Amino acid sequence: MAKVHDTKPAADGFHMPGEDAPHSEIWMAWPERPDNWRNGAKPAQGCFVEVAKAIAGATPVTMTVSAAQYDNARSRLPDNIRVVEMSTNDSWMRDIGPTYVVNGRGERRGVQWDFNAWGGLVDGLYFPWDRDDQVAGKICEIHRDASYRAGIILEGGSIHTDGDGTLFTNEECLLHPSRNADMSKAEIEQALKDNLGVEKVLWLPEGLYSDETNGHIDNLIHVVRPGEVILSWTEDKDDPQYAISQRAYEFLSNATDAKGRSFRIHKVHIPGPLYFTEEEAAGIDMSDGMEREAGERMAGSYANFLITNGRIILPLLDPKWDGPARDVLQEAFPDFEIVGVQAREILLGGGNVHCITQHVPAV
């Protein structure tokens, strides 16, 4: 069994690297829940295959899949993508996988957060979530990586770091009563510093409009490099997202990072707005937690991309805005190859490319 340390990563000299640091692996989980993915998850599975193939051109990919879906996933995925049987409740690997930390001596360890399906019995999206909660430990076991149990409820999509001492999150999510209601903001911030080896936590006010994760940071912003961020944006003053983006822009414009840098902000216009169609909603099994109704607005975002080994996997969501989003990212990442993947089917499930992937740093 891989060792689980009872100390804290920061005290042991570990920190969370930026997403642009080298990766040895990307983990994903095969979608199959019929109450979240339409038409028995077949359209979503096709989309996940395309994302995995796009990543595999730069980084090895492992897809976890249930026993029932193993043969299907193995036959649909190319041979260069590893398929591993692992039980999950759904397929949001960013939120259920381990958050990795590294030190200066070529070592890495995983951080296991507690997972409660984005809100537990307060406003969680499904029950049970026990299999998802085991995934981080299982991945550390497979890699033979030691780990830590952080002891707080947190999802990987609710944090971003620049790898240089600064962590980004937002109050809407981490201070929500459905996460760690018994902890103060100061206590949560200290837990982030202890577990991720960061020096400064920047608390943006809220996340993207209509985001059912209580506003994950990875739908609102993405870190380009220290002192530089991508921000979801709209010029439509009648869109509820307008005020949210304005507040985020004002916050970041007046903030400095852990090293005292001011921020350069790249605005990337949101797609749409995008809404469930009658056909899409009709293909989803009814359930208690997740609302999937015709006309419901989805939290579409181009900031929800993945950076891996010199390549960016960009969700394509709206012909009007796909091109401008690619242009903004190419300017921000001039040395990166940008690969677009049609991603509406992921968005129908409640997230996007960043949400369904979790990276393992190379050491």
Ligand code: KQY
Given for the second form:
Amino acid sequence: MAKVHDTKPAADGFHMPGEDAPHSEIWMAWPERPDNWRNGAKPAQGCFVEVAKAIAGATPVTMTVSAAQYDNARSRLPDNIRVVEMSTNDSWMRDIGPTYVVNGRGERRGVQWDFNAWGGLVDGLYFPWDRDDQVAGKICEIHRDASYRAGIILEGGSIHTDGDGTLFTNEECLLHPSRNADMSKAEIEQALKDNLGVEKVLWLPEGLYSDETNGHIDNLIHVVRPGEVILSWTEDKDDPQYAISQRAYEFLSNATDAKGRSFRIHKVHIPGPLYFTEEEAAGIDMSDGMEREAGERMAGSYANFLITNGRIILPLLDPKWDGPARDVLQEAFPDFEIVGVQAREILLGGGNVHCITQHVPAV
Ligand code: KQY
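Let's see the other form, the form predicted in complex with the named molecule, since the form predicted on its own is already up.
And the full complex, kicking off with our chain again.
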């Protein structure tokens, strides 16, 4: 078994790098559960294949898949994508995979969070979640990477870092009673510093409107580089997202990062608003945790993109707003190639490209 350290990453000289640092692997998990993905997950599987192909042009991809779906996944994915049989409860690799930390001596280690399906028995989205909870440890073993058990409930989509001492998260998610109800805000902040080697935690108030994860930060903002962020935006005052984006803008405008920089904020207009159609809702099995009714607002966002080795994988969600989103990102990332992937089928499951991918830093 790869070593699991009982010390803390920060104390051992490790920190979480920015997403724009070099990657050696991107992990994804094959979708199949019928109470989250419509029509037996076939449309979502097609979309995951396109995301994997777009990433594979820049970074090697490994797809985990259940035994039942192995043959299907293997035959639908191109040969350059590694397919590994692994049990999961669903397919949100950002949240169930390890968060990697690195040191200055070319070493990396994984951080294993506790996972409770975005809220456990309080307001989680499914039960059980035990297979998902084991995924981070299994990936560290496959890479023969040492790791840490953080000992707190957290999903990778609820944190962003600039790799230079600053962590972005929000109160709506990390202080939600369904996560670490026995910990104070100060204790959670200390756990983030201890496990991710950051110096300053920026607590935005909330996440994107109608996000069933209790407002993951990766749906509201993304980090461009230290001192620069992408922010989901709308000019429609009647949209509940308007006030949320205004509050985030005000917060970021008045904040400084760990190195004392003020922020340059790139506003990216949200798609839609987007809603489940009758046909889409009818294709999803009913279950207790996830609301999937026609007319329900989806948490669509262009901020939910992946940065990997000079390429940005951008979810395409709305012909009206896809072009403007691409333009803002290209201006913010002039040296990056932006590859768009049709992503409504991922959004129907409750997240997007960033949520279904987890990166392993190159060392
Ligand atoms: O946004 C994410 N990081 C995950 C979304 C999970 C949705 C489950 N239906």
